[in-house]
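Next comes just one chain, in C-alpha cells: the form predicted on its own.
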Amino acid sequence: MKQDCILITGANGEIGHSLITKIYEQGNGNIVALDLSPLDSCLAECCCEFIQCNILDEAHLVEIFQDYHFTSIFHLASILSTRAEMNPLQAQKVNVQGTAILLELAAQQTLQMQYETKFIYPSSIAVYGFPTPEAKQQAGKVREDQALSPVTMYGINKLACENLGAYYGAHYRLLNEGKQAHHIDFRAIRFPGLISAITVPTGGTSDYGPEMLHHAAQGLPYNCFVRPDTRLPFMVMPDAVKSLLTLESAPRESLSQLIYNVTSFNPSAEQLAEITINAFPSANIHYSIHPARQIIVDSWPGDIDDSAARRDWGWTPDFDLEQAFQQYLIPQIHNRYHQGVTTVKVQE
C-alpha cells in the first residue's frame, strides 16, 4: 500500500523553509520535498524523502506519484516576479505548464484513489492590475473578483493557474460520459508581500521592506527602488504559513470560494523606512526610483479585502505592523548579524 504523505514542491524556497519546519513541529514527518536544487541540510530531518526534480520533468513526477499517495499538495515551485520579467517564456513554462502537469497527476490520483486530493496553491496580489496610481488609490480594499488585469508575466501566470485549478476542481473532463465522481480539492491563497526573518530577500518586487532591515542591521546603505508614498499589503512569514495550514485543514463545506485574499498590514515605504531607522539609528536609507519596478508596484493594490477568509475559515493574522517588527523581524534580524547567526539563502 502506498504511504500517505504531503508533497511540497519548491521546498527550498522562502515559504518552503518555514512550511516544512512548521508541519514537522506539529508532529508530521511524512513530507516528500521536491526542488530543483539540493535540499538545505536544516530541512532534511523534517522530511521522509527529498527528491531533486524539475517541475517540468513529467516522467519523473509520474514515478513519484506511483510511489506515494499524496493527501495534500502544497505547490510552491515557481519563478518569482523579478526573474519572470527577465525570462518570461521560461516563467510561463515553469509557472503554468509545471502547475498543469501537477494538477493533472493530482486529478488522476484522485480518480484512482476515489479520494479528493487537496491542492493548496499560493497565488499573489500580482494577479491584480491598476492602470494608474490614482486608480489604485481610489479602489481601496480590493476583493478577489476585482481588477484582475495583471501587467507582469508572474501575475498573468498566477491568474492562469488559479483558473486551471478551478477547472480541475470542478469541471475536469466535461465531455467524458457520466459525471466524474471526484475532483481535486483546489484551494488558493493570494499572498501580499511576504517578509521573513529567517530567509534573506532575493530581489523580489516587494522586497524593499525586508531589504531595508537587512541592510540596516549590517550597517550597509540602502537605496529604496520605490517612492516613499508607495503602499502595498504585507504579512510576515509565520502568518503566511499559518494561513496555508488553516486553509488546508478547513472543512470543504465551509468554503464559499476557491481563492482567498489574506493580509495583515499595509504601510508605505516611508513608514517602513521610519521603523527601520528607529530600530537601527545609523541606518542610511535613500530613494533611487527604478521606473519599471515602480510601475509594477503601482499596479498592485495598496490594500486587499480578506473578509471572505475571515468569514469562511477563521483567518486572522497573529502579527499586526507593530508586532511584526518589534516582536519578530527586528529582534531576529538584529541577532542574525550581531550574534553570528547563519543567514539562510533561498532559491527563487
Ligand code: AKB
Contents of the next structure:
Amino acid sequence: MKQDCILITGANGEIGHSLITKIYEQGNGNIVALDLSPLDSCLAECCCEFIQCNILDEAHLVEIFQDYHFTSIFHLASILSTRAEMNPLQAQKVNVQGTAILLELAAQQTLQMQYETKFIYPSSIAVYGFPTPEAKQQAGKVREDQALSPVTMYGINKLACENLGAYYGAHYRLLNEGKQAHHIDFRAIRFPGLISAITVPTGGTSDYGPEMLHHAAQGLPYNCFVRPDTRLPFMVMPDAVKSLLTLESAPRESLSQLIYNVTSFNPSAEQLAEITINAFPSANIHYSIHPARQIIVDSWPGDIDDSAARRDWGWTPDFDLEQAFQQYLIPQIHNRYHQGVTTVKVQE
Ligand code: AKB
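What would the structure be for the form predicted together with the ligand, rather than the form predicted on its own?
Let's see the whole complex now, leading with the same chain.
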C-alpha cells in the first residue's frame, strides 16, 4: 500500500519555503519535497522525504510515483522571467516540458488509483502582455480572459502550462474509451509579484520590490531597475500560500474556471521606495533603469481583477499595502537582520 503524500516541486524556491512550513504547521508532515539543489536545512524536518531530482528526469520521476500516492501536487519548479530571457530554450524545457511530464504522471496515477489527483499550478501575471505602457494604463484591472499576448518566454511558458493543465483536466486522450478515469483536477493561480520577509528572489522581474526592502534593511544601497512610476500588482508570501491552500481545498463544484487571478495591492516603485525609506530612514535608493526589464514590467498589468476567486472560493487577502508592510514585512525583516539571521536567496 502506497503512502498518501503531498508532492511539492521547486521546494527550495520562495513559495516552496513558505508553503512547506505552513503545511507542516497545519499538522501535515507527509510532504515529499523535490528540488534540483539540496533542501534548505530549515525545511528538512517538515518533510517526510526530500528527493534531489531534475524535473526533466522522467525516469527518476516515474520511480518516485511508484513509491507514493500523491493526493495533491504543488508544481512550483520553474525558471522566472528575467532568467528565462537569458536562456529561452532551457526555460521552455524546464517550464513546459517539466510540467508536461508531471501532468502525464499525475494522469497515470489518477487512472491507477481511481482518484482525481489535484494539480495546483502557480501561474503568473506574466501571461498578460500589453504592447505599450499606454495600453497597460488604459486596461486598468485585467480579467483572466483579457490581454493574453505575453512578450516573455516565461509568460509564454506559463500560458502554455495553463492550457496543458486544462487539457489534462478535461480532454486528455480524447480518443481513448473510458477517458474520464484519466482526468486530473487541475487548478491554477496567476500570481502577482510576491514579497517575502524570509527569502529574496533572484531571476524574476518583479524582484525590484523585495530587493529594495531587503537591501534597505541590511543598510545596503539599492539601484531600482524600473522607473519610479512603474506599477505592478503585488502580494505578500503568507497571502500567496493562503491562496494556494484555499484553492486546493475548495470544493470542485464551486469552481467555475480552472485559472484564477489573485492580488492584494498595486503600488508604484516610487511608493514602495517611500514606504521603505519611512521604515529604514538610512535607505539609499536610486534608479538605474534596465531598458529590457522595463519593457517586461511595462507589458504586465498594473492591476488585475480577482473577483472570480473572491466569488468562487472566498479568496480575500489578509494584508493590504499598509498591513503588509506594518504588520508583516517591516517587523519580521527588521527582527531577522537584527538577530543576524541570513535571508535565504532563492533562484525561483
Ligand atoms: C517574475 O518576476 O518572473 C515573477 C512573476 C511575476 O511571475 N515574480
